[in-house]
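Have a look below at one chain only, the form predicted on its own, in structure tokens format.
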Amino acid sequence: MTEPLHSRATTALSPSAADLLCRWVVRQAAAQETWFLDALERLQTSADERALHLFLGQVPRRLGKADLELTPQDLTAAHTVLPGWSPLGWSLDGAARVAGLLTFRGQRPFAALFEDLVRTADARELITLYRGLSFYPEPASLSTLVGAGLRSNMRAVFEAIAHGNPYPRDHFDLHRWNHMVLKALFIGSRLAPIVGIDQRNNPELARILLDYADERWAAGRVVTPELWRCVGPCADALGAYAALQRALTGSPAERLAAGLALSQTDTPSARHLLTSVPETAALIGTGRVGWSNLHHYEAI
């Protein structure tokens, strides 16, 4: 027997992503709470795609487009449902739409429905659709459509897949993963919010990024400090010490990034380079500088 949504929104002890989204939306829905819950009930019991499309179209008008308000406890709950998932930056209407998609039980494979939605979506709707990737039925079946999203020239759409979204970590093959990380650097998108950036690091990616850094320097262009995060663990195998030594002479953020990369490699060469920059090494040693806050030093 299917549990009523209004109950799931308030009492689920081991909530799913749909439960959490429903709970968060209800908390902000005010006078629209009844409409929202009734609409989800209809989606749960009806396989009518027209009802889904009507719901998706009405959500922004009914609930508005405010940011989704989240507490630290909400973020912890999200991480419990799926490690790495971060709903920070989601909108209220986006959360409601994904809740609707997760609630709907249609007759067609979800991938076919998702393809139709993506084909007719505007940028804001694409962002919403891609943010829910990890939780849709048969997520691996969405691979082709995700590839199209990664190729988007809209940075926000790319980041809906790449940032705070466990889908790439869990479903991308090596080639697509490496391509996503390289594109993030190419368009000036941060690496730190990519879920699994350290777990999915690999020698091939490190080699690609080291070559990319050399090309940037040869063209007289700056190298994004975060790049060294992926090179560091493979620095010895790639012979990347000369490049890291060069980065140690760069901006404060570049010096810290190179220092962090060297601290990931416990070799005599890495330790020797770190001792050549005692101030950087000391700052890293305090633990106050890491890959998650490196961007704070990029403007210094």
Given for the second form:
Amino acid sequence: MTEPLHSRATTALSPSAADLLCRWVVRQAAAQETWFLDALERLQTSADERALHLFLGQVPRRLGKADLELTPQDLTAAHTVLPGWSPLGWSLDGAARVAGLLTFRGQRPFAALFEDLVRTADARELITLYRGLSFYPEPASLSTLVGAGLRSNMRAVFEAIAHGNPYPRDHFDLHRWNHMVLKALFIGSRLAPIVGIDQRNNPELARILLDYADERWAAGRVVTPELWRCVGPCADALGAYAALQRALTGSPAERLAAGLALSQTDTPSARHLLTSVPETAALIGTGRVGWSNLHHYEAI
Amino acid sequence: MYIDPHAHMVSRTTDDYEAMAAAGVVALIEPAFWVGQPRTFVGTYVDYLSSLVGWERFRAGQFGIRHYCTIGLNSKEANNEALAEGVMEWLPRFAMKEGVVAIGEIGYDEQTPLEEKYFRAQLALAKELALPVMVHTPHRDKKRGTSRSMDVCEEMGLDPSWVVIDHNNEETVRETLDRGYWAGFSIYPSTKMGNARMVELLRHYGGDRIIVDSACDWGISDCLGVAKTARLALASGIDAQVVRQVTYANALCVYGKSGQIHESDWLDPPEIDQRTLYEGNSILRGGREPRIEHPRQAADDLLID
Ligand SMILES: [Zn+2]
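So the form predicted on its own is up there; where is the form predicted together with its partner chain?
Let us now look at the entire complex, which starts with that chain.
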């Protein structure tokens, strides 16, 4: 990377994630722009981990912790860099820290550096570190460390990996993928923001979720409506119609979710079940209900 | 609304968090300390410091309490030189983490040369990083140990207005205040200070530069030390302004010098900001006066949902 950072931040024609982050940070950095760009310059050339630690510690103090301000064009640009990447919900300091990590050229393999950073990270740093996963050098080498992040009991840390982050879609094996989805349900986290939730769906996951639904019902507990999104495509093979029928008698969101799952399953049994709930079918037919706005209907 | 500026929550249960929140504690400071069992590997100490800036902060946030911490090598473990050397290498990285409001608690236990060595090294670090200091004063030979702690702070060029001398008692408070330091008092049953004695001290000294904390930890201690002292002081006729100083404002003032703790953190938290890991204090949000109450008596409940 020989291109001067200043031009990288503004003019690159097909920008990388680092370019975009750099551009967004500079736009919001006001008086700290020079500090930020100079610091990046040093990170690029010095290979000094102490400089990186110092930079990571200083970023929130220098730039503040505001939300990253993003336009619809920015989101499109992010999607162009890596489909599915959503920087919505990133903070200014988080973007700057990841930009610094992507700019740093160290002596050790990135995974070793990353392990050390995770080991000493505060919660906000953990969230930031995991949000950048897709863009680090040799992302596949971070797999074990990502496993530790997924096991975190801090929901925001889990969601930094699971939500708006293409890394799981691109790098998780089947087992880890399935357990991420299941854990999301267990901790009351949403499925819709998981990148690749439909692409990576699989019969094994559908089976696990159907069992989970039965277990919840047996315990007299509610079943997260989003679950039916993953069961639907395998409903026929799993014999999930009875469960879907039960969901059709649940809360408004459950009814809609079961209805959506059935409407996306083009089988005679699915069509038959849908005709038994004309109101739900009609609402789905308007096209206004989808997996991403299901939760709006929870209180109806 | 209270701040408990000295509480070792890694040793406490969720019942305590609930009770503290219900009693009106909006923020607390957890100093790095001795967990009862000596750590014999640098790595276990590092993981402990990580839990202070990570997990424990999250745990507190779930109960609507803002969690801050101080980072340091405590005096007891400073006597293990190999461990101490290793920990010192990691401290600068932790000292820059979010919510680290001071270097502490550091100082003397048995007043050994190694304790002195690492006390001085950490005072130098605090000065370099522009962080306040929380000094733990020794239980044994307390009066001399406290004077000596302040001597060393001054020799190292620290500004007393950036230093809290903690665990004061009737014998040490005069000198601590006269020399320009903040005087912390730990309301800790039987070994440190009871709250009736504390009230008498407030009557005598007023509220300037005096800070009340619970120092609750793995020993027999009371996580409601601050709230109960405030109540007792008010009931004993201590001016409400003084009570507010010693149970809230003074701690905010001195640890606020770190730039890492602001009243707005709990008075005006973002409505939705998952990065703060903070669930909000429903009692304050609901506009009701916080009151002291015991946590739900789980043992008496027949139903477990
Ligand atoms: Zn302590």
